[in-house]
Structures are given as C-alpha cells and as structure tokens.
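Shown here is one chain on its own, the form predicted alone, set out as structure tokens.
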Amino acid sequence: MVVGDVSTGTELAIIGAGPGGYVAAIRAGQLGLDVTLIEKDAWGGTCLNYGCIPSKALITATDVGYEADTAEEMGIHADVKVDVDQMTTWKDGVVDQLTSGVEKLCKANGVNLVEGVAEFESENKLRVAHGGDGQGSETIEFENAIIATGSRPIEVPGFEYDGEHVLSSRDVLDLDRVPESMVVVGGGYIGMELSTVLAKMGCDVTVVEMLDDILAGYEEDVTSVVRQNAEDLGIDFRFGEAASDWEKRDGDIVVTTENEDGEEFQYATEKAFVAVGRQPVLDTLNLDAIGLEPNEDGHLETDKQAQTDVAGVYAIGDVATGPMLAHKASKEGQVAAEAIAGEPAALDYQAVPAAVFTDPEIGTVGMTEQEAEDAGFSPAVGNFPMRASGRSLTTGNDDGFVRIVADEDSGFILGAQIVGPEASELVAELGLAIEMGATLEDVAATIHTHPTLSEAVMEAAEHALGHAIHTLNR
C-alpha cells in the first residue's frame, strides 16, 4: 500500500530512539509535551540492540564458562562446551525484551512513534522518509526537536566492513561460531571487551594498537592489570603497529601492519574486527538546512541545557560533545526534555562515571591524581588493594585495586579509579560522594557491610586519611 505523503506537527521531535532520545521522549511525555519520536533502525538505537546490552551479555555468559573452567582451586572440576546457537538466542531473548519495554514505555507516555529516516528542511520542520518501497514519506513541523542519532564504527582505510572477512563490533555480536582466529584492530574499550570475550571463548586473539600500550586515556596501573589478565588468557598484544592492508590467502586472511619506522608485519588470521572507536552521526540529517554545523572534532556544541547554536534545537548523546556513553546520553535527554517544558533544568558533568568490562573490570569517575594536581587541588589519595579484601579473595578474583583522590585542605573527594570485580558498580557509591560533595570522613565513617567488596571503597578512604586497619599507612 502506498502510503504518500502527510504532514504532522508536534510540540517536540525527537530523531533516534536511543539511550538518549527514549529517556527524552519518555520525560518529556511525562511532562505533558506532545512527543514525536523518530527511528530508523531499531528501539533502544546501538546501546539496546548492537552495543551495550549484547556485548555485556555474551561477557557475563563467557565469564560463567571460563570461571567454571578455572575453578579446580576450589574444587570444581568441570567440561565446559560453548553452545554459541543457545548463547546467541539468550543474548537476543535480553534485548528484545529491553527494547520491546521500551517501545511499550514510549507508548505508555503518550509518545507518538515514528519509523523511518529524517532530516531537516527548516529550523521547525522535518522530513521522515519511511522504510521500504512506497511506504512514501511524512512532513513533521516542531516546535523543538532533540537531535540523538548516536554514532556509527570508524573504519579504517582498506579495511571496509564486509561482515565476512573484516567485521564491526555489530558483526562479532552476532558469530555463529567461534572463529579459530582473529586479529583485532585497536585496543580501546570495545576492542578489549570483546577480545576477552572471543579469547574466553576460545579464539586465538591477536590485538594490534597503534600507540604503546591498551585503553588510552587510562593511568598506566590501571591498564597494567587488565592488559596482564588479558595476557593470562593467552591474548597477543602487537603494539606500535597500525594496519594497513589485509589479503585473502589460503581461506583465511592476512593482515599486514606497519610500524612507524615503516617495518611491515604479517599476521595470518580467519577474520579481522576493526574497533578503532566511533563518530557521530550527522551526515544524514541535512544540518545545512538549519544553519548548524559540527565542530573540529564532528560534535555538536551545546550549552548547559543540551541546546545548539540553534534556538529550539537540542543535541544529546554521541553527537553532541563530552565522551560517548550512553547515561551521558540518557541525562542529557532527561535535562533537555525538562528545559523544553520550562523546568529548570541543566547539566552538571563533575561525576560521569566511566566503565570498562574487561576482566577485570574498570570503573573511573571524576579527577585523576595528576587531574587535581593539574586543577590546583593538593591531592590525598587513597589506595586499598583489591589482594587484602576478604570478599575479593572469596571471589576468586582478587586483582586490582581502589583508588580516592580528595582535596587534601577540605577532604572533598574529586575522583577515584577502581579496577577489580565489580568495578563498574563499586565506582557508583563514589559518584555519589562526589555529586553530594561528600569528605573522606563521610566515606570512611559509613559502615560498609561485611564481607563486600564495597569495603575497599571505604578502606581507601580510610588510607587517604592515614588510619587504614587492612592496609600499611603507607
């Protein structure tokens, strides 16, 4: 049936249905506003269906298969087989039930939901051409709209994603089977998460990097800890090496890179995954037609309400600038939504935690030492190896460690860096104390249960103020 062309209007139009521009949509029905909300591909955008919900899924099952595996010190004596078709079909059943809630959330809210493709023909009206043939298209005039189209995989050059040979974080996602090999390309968070999926999995993993070590951005000890385990599992790190070409040889695939000395290397494998990083997505929404343009590094700017250059027009999530996560995202919705409807809302990024759920995990928040000596504050820091917890030991795992950075003259905590078992849950007690603007004594003097491993969070704290009980004041 062809549908032709209709013209709509509503008070806000949303493009992209991600973590960002569901939670927007959803606040601002909840606030009263007529909502219009646009996607082109799938509810819930990449974090739900290609990113965030699946890879953790298949780490969490890898991680049961591999733990079972090592257990012999407790006593567990156990042949694990990877049955990747029941992996596959458990991951997919987690996220179409997040993604099939957050359609029927949308609905509850009162938000009208569009599917298709849009971009801009003025600064109040959108064109949404719907998908598949004579679906034909719709003309949404706003009032406001919230740009949230999120962000795509950088390819390299030479190394298009095929799906086959060369694939993309979606492509590793949905394998059918373990591959006898990979080399991975980058050795940033995606590329190290999924690294240790496939080598728990099985797969020979061979990470090429470009700089001298994984996870930039990170302070040396805490890659140091990750980039051993990942080691123990059998990973090969190639570093100072960039690709530059690949070639089918024998059924499998040869990946040459090259170092900046301009040395080539070889290295023989069944597929290649690319996971040097991601970029917004704004080619396809015709920016000309509004007046607004990226900056130098292809973000939107905006102010402490998520609005661009462009009066009524928001920005939030991977377009828009600051780092790209998705409850970034889901709070720069939920603030741009409540400006809209006249709330009196704005952003604060003093504590946006970070995750990385490698093995062991990573979890950072606010300043770095070197961050809050570079900001003026004389440091105190803190330090609880994660060896001197009993839960840890109790756990298995016991690598890592706590870190507090707090205001040596106040006591304010300004930052910590976690790396251990449940790192990225830990670092959340501590974006609190940094969002309330908690003292090492507030988290030194809040009784912690026995046996957590949120314990060292208050250990550390105690260190920093020089009255550890577990550990050396040191």
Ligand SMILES: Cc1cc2nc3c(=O)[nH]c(=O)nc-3n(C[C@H](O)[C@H](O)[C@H](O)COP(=O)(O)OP(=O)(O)OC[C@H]3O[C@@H](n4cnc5c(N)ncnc54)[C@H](O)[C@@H]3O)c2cc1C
Given for the second form:
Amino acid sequence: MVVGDVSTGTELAIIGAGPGGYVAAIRAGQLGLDVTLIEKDAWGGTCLNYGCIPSKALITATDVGYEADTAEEMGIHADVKVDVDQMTTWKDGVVDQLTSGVEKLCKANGVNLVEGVAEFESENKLRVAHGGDGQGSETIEFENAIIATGSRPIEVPGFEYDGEHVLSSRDVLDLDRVPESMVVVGGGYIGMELSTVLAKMGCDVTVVEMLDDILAGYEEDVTSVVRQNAEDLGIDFRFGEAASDWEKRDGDIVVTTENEDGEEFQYATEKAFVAVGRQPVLDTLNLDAIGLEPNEDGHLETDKQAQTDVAGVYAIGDVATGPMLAHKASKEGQVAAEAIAGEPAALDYQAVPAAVFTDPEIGTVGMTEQEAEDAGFSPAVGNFPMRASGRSLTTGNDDGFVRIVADEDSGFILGAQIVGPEASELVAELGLAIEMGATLEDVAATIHTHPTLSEAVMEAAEHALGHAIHTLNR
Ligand SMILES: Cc1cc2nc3c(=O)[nH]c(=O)nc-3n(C[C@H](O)[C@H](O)[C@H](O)COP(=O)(O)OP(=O)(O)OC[C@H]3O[C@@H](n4cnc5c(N)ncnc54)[C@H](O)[C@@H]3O)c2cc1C
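Would you mind giving the form predicted together with the ligand, to go alongside the form predicted alone above?
What follows is the whole complex; the chain from before opens it.
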C-alpha cells in the first residue's frame, strides 16, 4: 500500500528509541507533552536488542553452566551440556519481553510511535522515510527535537563485518553454535565480556590488543584481577599488536597483526570478532539542515539540560559527549524531557557508575585516588579484600577488592573501585553515597546485613578511617 506523503505536527520529536530516546519519550508523556518517537529498527535500541540485555543474558547463562562445571570442590559433580539453540531462545525471550514492554509503556504514556528513518529537512521539520516498498514518507513539524540515534561499531580498515568470518558484537550475540576458535580484536569492555562468554563455552579465544593492557581507563590493580582470571579461563592475550589483515585459509581464516616495530604475527582461527569501540550515529541525520556540527570526536556538545548549540534541539545518550552507557543515556533523556516541559532539571555527572560484566565484575563510580589528587583533594583511601569477606568465600569467588576514595579533611566520599562478585550491584551504594554527600563515617556506621558482599563496602570505609575489623589497618 502506498501511504504517500503526509504531514503532522508534534511538540516533541525524538529520533531513536534506545534507553535515551524511549525514556525521554515516557517522561515527556508523563509531563503532558505531545510526543512522537521515531525508530528505524527496534524499540529499545542497541541496549535492549543488541547490547546490554542480550549480552548479560548470555553472561548469566554461561556462568550457570561454568559454575556447575567447576564446583567439584563444593561437592557438585555436574555433566554440563550447552544447548546453544535453547540458550538463544531464552535470551531472545528476555529481549522480546523488554522490547514489548517499552512499546506498551510508551503507548500508555500517550507517546505517538512512528516506524521509519528520520532526517532533518529544516530547522523545525523532520522527514521520516517508512520502510518497505512504496511505504512513502511523512514530514513531522516539531517545536523541540531530541537526537537519540545512538552508536554503531567502529570498523577496522580491512576488517569489514561480513557476519561470517569477521563478526560484530551483534553477530557474536546471535551465534548459532560455539566456534572452535575466535580472535577478538580489542580488549575493551565489550571484547572482554564476550571473550569471557566464549571461553566459558569452550571456544579457544585470543585477544589482540594494541595497548599493553585490557580495559583502558581502569587502574592496573583492577584490570589485573580480571586479566588473571581470563588467563585462567584459557584466554590468550597478545598485547602491543594491531590487527592489520586477514585472509581465508582452508575454511578458516588467518588474522595478521603487527606490533610497533612492524613485526608481523599470524593467528589461524575460525572467526574474528572486532570490538574496537563505537561511534555516534549522526552522519545520516542531515544535520546541515539545522546548522549543527559534531565536535572533533564526532559527538554533539550539550549544556546542563542536554540542549545543543541549536535552540530547541537536544542530544542524549551515545551521540552526546560523555561515556557511552545506557544509564547515562536514560538520565539525559529524563532531564531533556523535563527541561522541555519547563521543569527545573539539570544534569549532574559527579557520580556516573560504570560496570564491566567480566569474571569477576568491575564496578566503579566517581574518582580514583589519582583523580582525587589531581582535583586538589588529599585522599583517604580504604581497601577491603574480597578474600576477607565471609560471603565472598561462601560464593566460591573471592578474587578482588572494594576500594573507597574519600576526602581526608571532610570524609566526603569521592569515588570507589570494586572488583569481585556482584561488583556491578555493590557500586550502587557508593553512587548513592556520593550523590547524598555521605561521609566515610556514614557508610561505616550503617549496619550492613551479615553475611553479605555489601559488608565489604562498610569494611572499606572503616579501613579508610583506620578501624577495619576484618582486615589489618595500616
Ligand atoms: C554488546 C554491548 C554491550 C553493552 N553493555 C552495556 C552495559 O552493560 N551497560 C551499559 O550501560 N551500556 C552497555 N552498552 C552500551 C549501551 O548499549 C549504549 O550506551 C546505549 O544503548 C545508548 O543508548 P542510546 O539511546 O543513546 O542509543 P541506542 O541504544 O543505540 O539507540 C539508538 C536508536 O536510534 C535508532 N536510530 C538511529 N538513527 C535513526 C534514524 N535516522 N531514524 C530513526 N531511528 C534511528 C537506532 O535504530 C537505535 O534503535 C553495551 C553496548 C553493546 C554493543
């Protein structure tokens, strides 16, 4: 059916229905705005469909199998068989439940959902091309617009994704069987999370990383715990090498890498997974039509209300400056919606947590000790090793630590770095502490349930104050 050209108007047009766009739409709907949310692919964006959720589903599923398979010491003798088809069906079911929830919540909040590819036509008009033959397009006139078009994987020259030999994270999340071997190009968080999944499923994994460590940006004592465990899982690391080429050989492929001195190395493998980072999706929006330009990193600069240099045009999530994280996108979405509705909302980035779902997990928030020093604080630091936590020992996973960084003079908590079981959850307490302006005394004086992993947070605060009970004070 040919729909033809139609023209509609809206108070707020949002391009992209990821955790930035759909959260902004729901919040704006709650505040009584007339909202149109446009999505070209799938409700929930990268996060729900090809990122956070499917990756965490596979991490959990492979952990269940791996834990059972390695629990001999606990007296569990399992014969674990992985049914990849069933695992995929379960993972897809989780994704479907969440994406249909997004659609229902948007509709329940009065959001008008439009399927199609949007681009700017002029400073107050979008053109939305509908999918399929003869589906036509529509023009949407807006008072305000939010750009929430997210990001896509960066390609390495010569390693264009073909879904067969050279895979993106999306391909890896949809494998129908476990490959014999995989060369993973890039030791960032996506590369490391999925390398762990693959290794636990019996794949022979080699991680090629240009730098001399995994997880750039995290401190060495944090990454070393993860790196050591990954090595114990059989993951082979090749640091200081960059992937330069690949070729087919006998049904498999050979990946060539090069080090700084130009020396070449070759790795025969079934497939290569390229995970060297992601870049904002802005090139398809015809930003010239509204006179907006990305900065030299390819992101859009915004103010405290997520507004760009163009009045009435906002940018949130992976397209905006700052860390590419789903919760950062959602918070920016809420603030942008509230600002557009005239509420006194503003962004505050002092406590953006980050988690890496490797084995063990990493959870960080706020400043490191070095960052605190650089910011002019005299930091008080408290550490508590997971091996001294009763609960950690009872889980059979006792690698890692909790570290709290505070201002020595005032006791205010400035940051935390956690490596260990459930670090992604534990870090939330310290995010709240920073947000509330809590001190070391506040955290130390809070009665924590025993036996729990969260006691390690209390102990780290006590350690910074010089009176930890279950570890030696300096
Ligand atoms: C494998 C993987 C694992 C991840 N794990 C985590 C994690 O554990 N925690 C975390 O915080 N983050 C994680 N992330 C990052 C997270 O997915 C992103 O930060 C988040 O999705 C960004 O949200 P967004 O709303 O900005 O964009 P997206 O989620 O990318 O959504 C953008 C949407 O815009 C649509 N779109 C683009 N252009 C147009 C157009 N012209 N017209 C209409 N629609 C358009 C796209 O189809 C897409 O649906 C992960 C990412 C990946 C790839």
